[in-house]
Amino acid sequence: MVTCASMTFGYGKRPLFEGLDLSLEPGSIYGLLGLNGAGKTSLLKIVAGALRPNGGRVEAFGREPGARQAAFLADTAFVPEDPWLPPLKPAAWLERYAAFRPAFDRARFARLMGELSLDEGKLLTKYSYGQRKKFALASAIASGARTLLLDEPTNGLDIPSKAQFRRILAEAAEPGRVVVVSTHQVRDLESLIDPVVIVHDGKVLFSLGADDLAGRLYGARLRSLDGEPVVYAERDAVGWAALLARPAGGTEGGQAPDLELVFNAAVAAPERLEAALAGEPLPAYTPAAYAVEKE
């Protein structure tokens, strides 16, 4: 289990987080959203030992990350947005850093490398950026680290690879790991990431499980708004993408929620958001008071 409570952390005298409480269980990967700004890869460090708290208390698996002991820092893996890689050949590679993970799997980084079309007789410094997350992904993945930090991992990878990375990382989410994704390209992983993190304003705002979303919301493309239960909206080129509230005792019908439209919702409409998911009842929807300042 990872945990904050009370954390705090800034920058000098900028407070980026402020009391912020936040409990992780192993068997789920959680996707970790939140505006440009608003801490997500701070938070990430923060578990990962890179980065110190101010106050409050940090463990992971019963561990102090900031301590950065031998012990915690084997179980633990964090795969930054742009990896660095070391000039050495996978082989070599593996050789020099597999060593300090003692549950590291040999078998499974090989067949990872291979799915991946990753070349092992080529240095790791000429690896494009993409090849790059991708082997550190790989690495990652087949540490045997009970806690995996990723973030933005689909950055920089195309289509096919976006698909391969979903399927590993699936068989990734196993009973005693905890696994973190920060990303921007929430539908890259809308599929995967369950419970969903909402981090704003230096505090979770939301945490949500995907049973919690498809009991209390859906989806609906709309051309008029009137009469709906809106919990949020947008504009599109035939009407509304929308975000709807079900109706008390309703769990049928209409589509899974949109992830981007839950999560602006969180940020332009929380009061609105908090208000469906308690299954109280909607004020009318006024679109234009509930735009998303865009970053």
Second form
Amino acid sequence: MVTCASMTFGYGKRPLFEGLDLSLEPGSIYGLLGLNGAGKTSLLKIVAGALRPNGGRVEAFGREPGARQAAFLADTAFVPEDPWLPPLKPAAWLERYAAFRPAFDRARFARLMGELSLDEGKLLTKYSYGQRKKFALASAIASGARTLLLDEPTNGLDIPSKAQFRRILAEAAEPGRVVVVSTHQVRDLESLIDPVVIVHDGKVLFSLGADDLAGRLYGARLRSLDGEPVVYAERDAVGWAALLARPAGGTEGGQAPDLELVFNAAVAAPERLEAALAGEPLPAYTPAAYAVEKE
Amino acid sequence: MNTDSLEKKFSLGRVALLIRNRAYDDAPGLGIGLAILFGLNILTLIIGRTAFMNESPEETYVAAIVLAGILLSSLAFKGMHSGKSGTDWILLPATPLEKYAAALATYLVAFPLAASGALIALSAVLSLLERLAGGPGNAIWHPFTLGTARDYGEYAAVAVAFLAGSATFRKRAILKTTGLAVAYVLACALLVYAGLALLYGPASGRDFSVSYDTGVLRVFGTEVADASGLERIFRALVDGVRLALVPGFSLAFGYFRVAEKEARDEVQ
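Switch from the form predicted alone to the form predicted in complex with its partner chain and print that structure.
Expanding to the full complex; the earlier chain stays at the top.
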């Protein structure tokens, strides 16, 4: 289990998190969503032990990341958005670095290398951006770490690679493991991430499970928003892509809520989303009042 | 390495793995350096029938080890500061103390031993080639002398300071550490000068000078009685600072820089 309690962190005098609380249970793939600069990467690095919080408490499976004990570091795998790899071939990399992780599963790593079509005879520095991401992902999954932190893992992957990635990530979600995926591209991972954690203005704005979302919200394409229980809507070529609140007692009908719309609703209209999740009536929707400010 | 060792706060097994990885990283550069030395010696052998390093081996071989050791020490924590590899460096499953201890063991123990072995072999090969070329066939250099032991002490004190410099400075650590050392020596010299001026304040019209010649110490024109006693105290003070205080401070400072390092680069 990973917890952050009243955690504060900032760069210089600029605060990024002020009293952030978060609790992540094993067995789930958490989707960490936030605007650019919201602190997704920093949060992952704090949980990994690469950054230290200014205050509050952070723990991962009973250990404090900032203490950087070997047992903690071996039990945590962080895959950055642009992974760095040394000028070695995979076999040499294994000899040098896997030795620090006693739980590293070499057979699983070899299988993942094959599945991801990674060339074992090539220097890691000669790998493309996507190949480096795949290699880092394979090594993180095979590491045996119980905390797996992935920063924008689908960024830069081609379409077949994204499908491969989803299959491998689904395999990585083991009962005793916490997987956290930060992403801008929620549609790439919509079928996998549950729950969704939305970070905004230095706090966790929402932590939403798939059941909560499906039970309270649904998506629809509408020509007009009049009379609809709109939580949030965006204009498209046809009319509106809308996130709607289910009427009290209603649990069926409509499309599954689009995570991108849920995220935009959380950032632009948090009070409406909160009311919809609580089953409360929504005031009339005025599109101009809820434009998402891109940073 | 087994799972139990992960619970240890300090594992010699992990330190050994870190030293091994450093050796893998440094070996190609050292091999090239050795090849260059060999090439230069062959050149002087062809021209003058003698390998230049074998002519005054006490200086040249020791200087080669010291310079290479200082260069390597000043690069020891380069990866830790890098925006890309820094996060991996920090998150490699070993404690900061193990990572720092491995750097110390590598550049204070493993490197001097390995370099000495390589240079004994180089000296032997050059000596043989000298004989074959009809030259003097100088004696083979070896480090098993009292002078080399003293040189090692000096090297260790300097290498520790350069390791601390490498842990502190993100770029050009060798230049910045050297600059700091020069500034430090100048500050010490000024302090000594100011102290002498206080003790033996110059009378008007006398030079601001300190001279020490054939056992006679003159400070601002005044001959100091018991100059040898003062010299002993001064030397003890300088050696204490140079060989104990500065290395001790560097050791602690370097360790804290490594332990406190965070991956703050390339983070939004």
